[in-house]
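As a starting point, one isolated chain is supplied in structure tokens, in the form predicted on its own.
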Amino acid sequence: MGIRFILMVNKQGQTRLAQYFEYLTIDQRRALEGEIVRKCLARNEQQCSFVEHRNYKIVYRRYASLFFLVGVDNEENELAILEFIHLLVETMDRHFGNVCELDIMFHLEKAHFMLEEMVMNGCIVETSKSNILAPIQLMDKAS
């Protein structure tokens, strides 16, 4: 399947966006997020951006005050997921203009929509920034 979940978390460990591609109950999600966030935020910048946790491989990257965490299968390519995280941030930058935590908080539906355009059922299906943003720009024009 590939990608199991995508999280965006601030430096205090508060989840700002969570997208899951497998079924987990709310309690399981809360416990998993807490464990992963504590583990990733405790690491320093000199350590690598890959962590193994339970049956997941966590690939994360920090951009300004946000951490982007992606949980994947153990067979998934970590560098490809780092590229995906970078593409996601570049796409959000293009739409919001230097994306920050407040953009995610106040435009959560647009952030989810971008993710849904890029990932379907745990597989990356779109990597073109213009193709990802075209439906969002149409919605902005209509409103």
Second form
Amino acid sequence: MGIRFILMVNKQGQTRLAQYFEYLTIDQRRALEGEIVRKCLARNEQQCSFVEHRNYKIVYRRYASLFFLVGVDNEENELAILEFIHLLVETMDRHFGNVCELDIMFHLEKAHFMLEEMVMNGCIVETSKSNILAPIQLMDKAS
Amino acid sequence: MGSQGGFGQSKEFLDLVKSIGEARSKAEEDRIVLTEIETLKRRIAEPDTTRRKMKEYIIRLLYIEMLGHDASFGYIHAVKMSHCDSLILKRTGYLAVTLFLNEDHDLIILIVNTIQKDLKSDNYLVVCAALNAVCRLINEETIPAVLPQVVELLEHPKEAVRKKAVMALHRFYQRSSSSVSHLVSNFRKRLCDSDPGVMGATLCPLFDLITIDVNSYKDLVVSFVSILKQVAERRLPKSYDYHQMPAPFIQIKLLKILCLLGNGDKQSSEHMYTVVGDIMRKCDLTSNIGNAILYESICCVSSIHPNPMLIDAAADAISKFLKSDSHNLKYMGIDALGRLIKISPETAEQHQLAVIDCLEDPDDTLKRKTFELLYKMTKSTNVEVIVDRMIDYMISINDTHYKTETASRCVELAEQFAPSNNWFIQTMNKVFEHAGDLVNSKVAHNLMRLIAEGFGKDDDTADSQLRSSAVESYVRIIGEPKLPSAFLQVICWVLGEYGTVDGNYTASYIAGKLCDVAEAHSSDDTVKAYAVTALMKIYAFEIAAGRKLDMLPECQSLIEELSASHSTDLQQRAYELQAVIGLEAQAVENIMPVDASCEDIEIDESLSFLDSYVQESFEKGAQPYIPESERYGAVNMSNFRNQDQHDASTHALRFEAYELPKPTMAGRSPTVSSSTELVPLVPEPQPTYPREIYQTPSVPSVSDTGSSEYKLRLDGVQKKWGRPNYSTPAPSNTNSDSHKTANGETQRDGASNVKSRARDASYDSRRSPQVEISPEKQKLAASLFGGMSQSKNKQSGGGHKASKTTNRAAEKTHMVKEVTTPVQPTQDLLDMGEPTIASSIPSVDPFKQLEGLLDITQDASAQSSGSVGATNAPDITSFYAE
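Could you give the coordinates for the form predicted together with the partner chain, as opposed to the form predicted on its own above?
Okay, now the whole complex, with that chain kicking things off.
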């Protein structure tokens, strides 16, 4: 299993989206998110976009005030995950048009739907933006 | 589009999201969430809530959990929502359930029926939503409930459904491989799916399957190679392109698979060379994704059967990574280097200075990765430098996880490569001092054993020197505050055994130290126990040697205190000590012989000395002993456990109707006859349920053992055909010497002479402190990498290779010399004495020539990649722009 969790956290350390591919209790999640965000916030722009934390490797990328963090296991290609984050942002951008933190907050379920299309069982399964967005657009039309 | 929410969102919801967004602290956020919980608890239970309203409530519940609070009061409403007919509500319901519940939650059972129904829906989006839920919620027990439908959906006309069905099957395989072992052929079939999305998804389960059992999938090598070729040639739809690279994520997955299939298999690897080489050439080095593919290609090249052209290309790519300004690329470069040196150890030498820069970089991630590389290339020649560095690093970090990891790596390397006893003891002291409570307790025992037994040579003076030096260093350390418990135990034990043996220290001196330890660590019973036993040994040796015993007053009071201890163990030790002291010399010598720890104690496992007693008892009519495993009750228990693993589904919940009960007599008679059969546990309607069916999972393991045999044979093949220097690096391998050609030999010997001289020089100069930074770096480089080249020389390298690396190294020295002030000992560090750079370079292969060209683009890429971050973030300005 490659991807263990995907988080979006703003620079105040507030979680904006969390998707775990293995079960953790609420307390474990809270602790993990806190530790990771503290670690990533302490780093500067020049340093690697990768941080090791316990037995995870965190790949993170910052967009304005929002951090995208992906926890992966050891055998994953970090650079590819970094680009996967960007693909996710591009996809959200295509749907929301200039996506921002508030878009994700107001449409939390849609952001999750996109992730559901892209990642299953911790594996990247779909990378075509049109395929990712098709079901969401169909749903929008129907409702 | 407006970020102020779409249609249908109530003011209440908008206000909630806004207030959460504007919360300035965690405390404020918590307060908002707690009020929200109260509101929702009231509202959600109201009878006439519209469904749209309910959807909003559910999303508000998502917020509550996401922000770290318990929303379990609303779970049932999420479950209910998944029953809705409306697609958007259903999908929201499923989403909430997958986020709230883990697969073993009680409420799951309420949703299985809905999933079953939805999998049969005419609307393919409903089917997709259900398959998403299947991937998150179905556990081992519920797999049979949905399995037939999922398998059917593999042939669904809609590609989105087929893709998700493949992943659902993948999930079942992850949960319980035995439940779907008869269905794995479906993955092969879906690999040839007409839709690239389904094919791409299928690579995930295939990767898992191939990881476990490579040999069953060797036939797919050609297919994977041809898919990869087509992807690289842009045969896939444009929509899979990402930053001008064709389907990069699929390429990476395919390379990972090839990496597994080509490992140690020359024949399979040969199919891959062309396509991997093409991909490496086509990679767009100005983009991250291009470099990601390049990195994956290097991993592949390092894993499959070696190909010199590809290895050169990989080495070039690595040098570009390492020369880059981007820390991300450096990190990937270090990682790739760690992989490539396994088949091409000389690569590391070209990059020694880059590696040292990374080692000294303030970025902890990069530093840690570099230590991983050093760990991989440790040899007996560079172990001292590397372990010293690792220990310094270990001391500097606070994170227990990495402290533990680094400590155990230090111990491992020290045990494996220690150049001398003394160094070993000193190293272990440092590790224990700073991370003693983190290392495995086995390490402490190993250390004690090592001190007691020496390094296994029959050299008594060396052994006693080792002990003396250990005692001496421990006497010095013992007074330091805050020593970890495990280390104190070792110290006490060693002092007890060997403290007075060589006569350097008197018994009362050692005893005093031991009493100090016991006193200073009054809360640690284990340390106190070790200290008391050590005291007993010290005094016993004194009595046995016929010297007058002269007990210290603090020792006396310690023993008195411990005789009244709450710990029975300590009490007993104290009483034993008192008893031993009261005995005469002869008796004491028998109880506590000197250096008894090395004596082999023979254990009579069958307790044969009791045989006559047992016999006697039998004659008197006693019952024979029945081993636990043969007793009736135990049979049931152990059987139950075995069965539970194999055929869990027999006892699992069933989702179909039970069949009509068969005539009981027919079924029951066999079960009664054999006592091992578990009558009550087998479901009544089918008592003769064939257990053999559930034995199928054992088949893979059989083929597994087969595979290891197969692998062995392949190894032989590899050695025979491959270039000798690619066989797995074994520095002290004398066999490989026989491969030497006369030509190569002279060259290499010359080189190694220079090299070893250089290394000596570097060690000497290391002791005198230097002010210049770059010579220091060079020295470090020489001490780290000097060993590399030596081991390479031992390994009968090909002549061309050796000369090429010499040239490169020579080039490097020239460059370095210009920068540094001339420091005599470092000057010939890397100089292998062949200044024929100009003549040799033009004769190098096309890859080499390419390097110059690509260097330019690389610079450009470094610049542009800096700006990529800015331009790619499409939204910086719009964030928070209201």
